[in-house]
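Form predicted on its own, single chain, as structure tokens, below.
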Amino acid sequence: MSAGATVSLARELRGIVGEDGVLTGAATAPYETDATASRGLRGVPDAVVVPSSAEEVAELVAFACARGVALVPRGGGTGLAGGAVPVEGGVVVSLERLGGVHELTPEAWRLSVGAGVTTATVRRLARENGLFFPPDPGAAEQSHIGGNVATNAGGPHAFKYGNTGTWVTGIEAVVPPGEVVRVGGDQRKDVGGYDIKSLLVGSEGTLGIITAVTLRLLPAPEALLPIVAFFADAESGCAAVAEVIANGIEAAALDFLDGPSLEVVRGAYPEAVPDDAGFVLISEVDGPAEEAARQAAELQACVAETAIRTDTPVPAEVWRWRDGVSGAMSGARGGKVSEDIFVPLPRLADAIRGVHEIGAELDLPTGTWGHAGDGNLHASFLIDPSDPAQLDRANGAADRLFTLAIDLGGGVTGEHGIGWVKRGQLARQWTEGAIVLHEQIKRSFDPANVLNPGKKVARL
């Protein structure tokens, strides 16, 4: 877009969001890129605006689609699939101002607040209730609830208690032509119509923008019980989380750790390491106290079986060792290129082995970790982004990873999406009348596709 042009569109844009609604000049530098900054994504949006309430939204969405101007809605800026960087440019909206808490019943178990809370604030508001929000992605004090709902984002407790979508009940959002649309609330049965709401969780700003949402708390567990068991190898540690689950032991969280990932936090466990250990499951039961301990007795006892060793933390101190693996192993050489690929529990030794494979043949430091329970793992290539060549052959392991996942039955994401960076890869795993209906939707939300385009793309 010219110079002249970008003026023009700041101008018009002023006009629906107010002075301090569209930002220019260095200001707009954060929304360029978002976590997979260090894979080199990066973009120049046409501008940037901070609309201040739905009803702006919803004009921003009407002059989008009478001028064919692209939206690309954003939350936090934690994602890892590039779902909100304005690759192709556009107006980047970003939802940070729809912050307000809209209500709090904690007698009903609901929380109804803007787009634009953090993660961290909505696990605050349940908890100083005597209540409990399960969903815990990376970034709590970044992440916004908006973006976490727009991509099914999901985490460590998702074994037990799901994505986040399963926690939504309710849904504002913005559609094209410039409609505010409220789909489902308070109502703990409601099963008429189409179920708009789920349509809406996981799309990624590609249907529509999500403004607030309402959710559905619990009553929090008495007693959380982690246990953190130490493996010599993948093969024994997944044969072990395989047997955990085959015995009905319902943990909370079944997460894992392979070795070259345990080596890079190895000095930040609160006690030390065992020096032959190769691969760790990180567990948590919770629940009523007697319930949780005769729970976390089973589970202790099924892994001691073939563990190096099982401990008994306190549950703040491991979930924070746990946080840091990502940023840590970002660290150890300066970036990643990291995915997030599922497959069959029985295969997840398999993958791994992969993973390291692929390493080894493109001369690439690798690492795994990730929620083992879901056979759901965090692969990652480990880089100096200044190497162009180094970013190349992690960009094509990446391709790669895709392959080996779906050779084991599994697919190319369980919780970050398929944004910018993996467009096109639904095709390699779904068939083309899925492929077909996938895109009919997009056309019947978005006939003029301006919400994000690019993005979420079943096929190239």
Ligand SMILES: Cc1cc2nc3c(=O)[nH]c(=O)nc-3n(C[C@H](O)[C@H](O)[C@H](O)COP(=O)(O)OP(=O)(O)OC[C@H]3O[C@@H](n4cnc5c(N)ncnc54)[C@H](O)[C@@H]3O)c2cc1C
The other form holds:
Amino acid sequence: MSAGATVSLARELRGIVGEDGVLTGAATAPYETDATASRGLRGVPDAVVVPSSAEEVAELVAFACARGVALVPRGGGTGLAGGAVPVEGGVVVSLERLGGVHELTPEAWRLSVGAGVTTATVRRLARENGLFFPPDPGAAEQSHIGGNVATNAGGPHAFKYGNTGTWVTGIEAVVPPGEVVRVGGDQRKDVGGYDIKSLLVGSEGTLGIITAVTLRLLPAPEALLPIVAFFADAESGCAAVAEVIANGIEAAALDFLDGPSLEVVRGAYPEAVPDDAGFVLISEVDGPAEEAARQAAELQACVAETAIRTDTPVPAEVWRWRDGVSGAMSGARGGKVSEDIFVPLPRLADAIRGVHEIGAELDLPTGTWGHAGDGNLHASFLIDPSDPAQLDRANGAADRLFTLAIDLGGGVTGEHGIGWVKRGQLARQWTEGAIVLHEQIKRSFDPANVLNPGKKVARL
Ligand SMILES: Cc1cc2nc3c(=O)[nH]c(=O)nc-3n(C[C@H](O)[C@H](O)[C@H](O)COP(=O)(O)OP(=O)(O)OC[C@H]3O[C@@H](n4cnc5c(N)ncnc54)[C@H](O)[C@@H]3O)c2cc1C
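Previous: the form predicted on its own; requested now: the form predicted together with this ligand:
Expanding to the full complex; the earlier chain stays at the top.
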């Protein structure tokens, strides 16, 4: 876009969101990228706007539809698929000012908040009222609930509790040509129409701009009992995961780190890590104290048969340690290309082995970690981002990774979404009919293709 066109676009946008609702100069720099920055993804927005109400968002969408201007919705910018990056320009619409708590009814286990409230705030509000919001994606202090809904984010406790969408009972969103719609709400039952709420969940800013959500909460579990088990290798660790599930033990979380991932955070574990550990299972059992203690004892006995050592650490300490893995992996070489493939549980060890084979063939250090119980791996190829040859090889590795996941009976993303970096990949995984439906749904919400164009496309 020419300098003159940018100035006149900013003037028109100020007419909608006010003088301070349009960011300029250095203030726009943070909106050029998201958590894919370390793999080199960046885009220069034509403008960045920070609307203060759903009505302003509606005016923005109406303006975009009338003028054919692309909008790139943005939450906390922690996405790992490049969905909030203005790769091809466009107006970034940051929902950060929609941060209000609309209604909290602890007695009904319900919370309605603006899309810009952080995940950590939602979890804290629930906790302060004796309740519990289970989704726990790893960048909770920065990510927004709107972004979590838009990506259908998971996290360690998705094993027992499901991804974010499981906890959404209502959505307020702006859809083309500039209408505020409300689907669902705080009621417990509502099956009348097509499930538009679920279409918006995971839509990655391509069907509507989410301005508020109503969430279902749960009474807080009385006990949280983590068990960490170290194994010699991925084969024995993955077999133990399968045993836990087959024995009917209802774990809340069954996460893992493979050997190379364990290596980068070894020093930060609260105790000394056994020298010969090549895989660690980070599990947790929750619930009423007595029942949780019984299940925890069963889980520990089950994994102890093949583990090198089992620990029962303090919950906050072990999850803080686990949350540090992604950053530590990026820091090991300066950057990483990381994809969140999923595979059937019995193929988890094959997937981990396959990731290492790809890394070895392309001469890239690798590490995998993630949500073992869900068969969801964060397979990472470590790079020096200043070396274009490494980045090229890592992108090639990611492509082979998708083939591996699909060949093993899984798919290309378990929780991070398609965004920009996996655009076109669904075509490998889906039938033609499903792809056509996907495209028709996009057209019926957004016929002018102004909402996050180029993102979440099923085929190129
Ligand atoms: C250290 C780290 C750990 C992570 N761990 C996990 C994890 O365990 N599980 C997991 O699932 N993810 C994880 N993530 C990825 C990321 O935090 C999630 O995808 C999160 O849900 C993104 O939320 P956000 O607010 O940052 O969204 P953004 O990155 O800003 O946007 C993500 C996508 O959602 C769209 N979007 C955002 N807000 C809205 C809105 N209000 N309306 C419409 N569309 C919108 C954007 O256009 C984009 O397509 C992790 C990321 C990091 C950096």
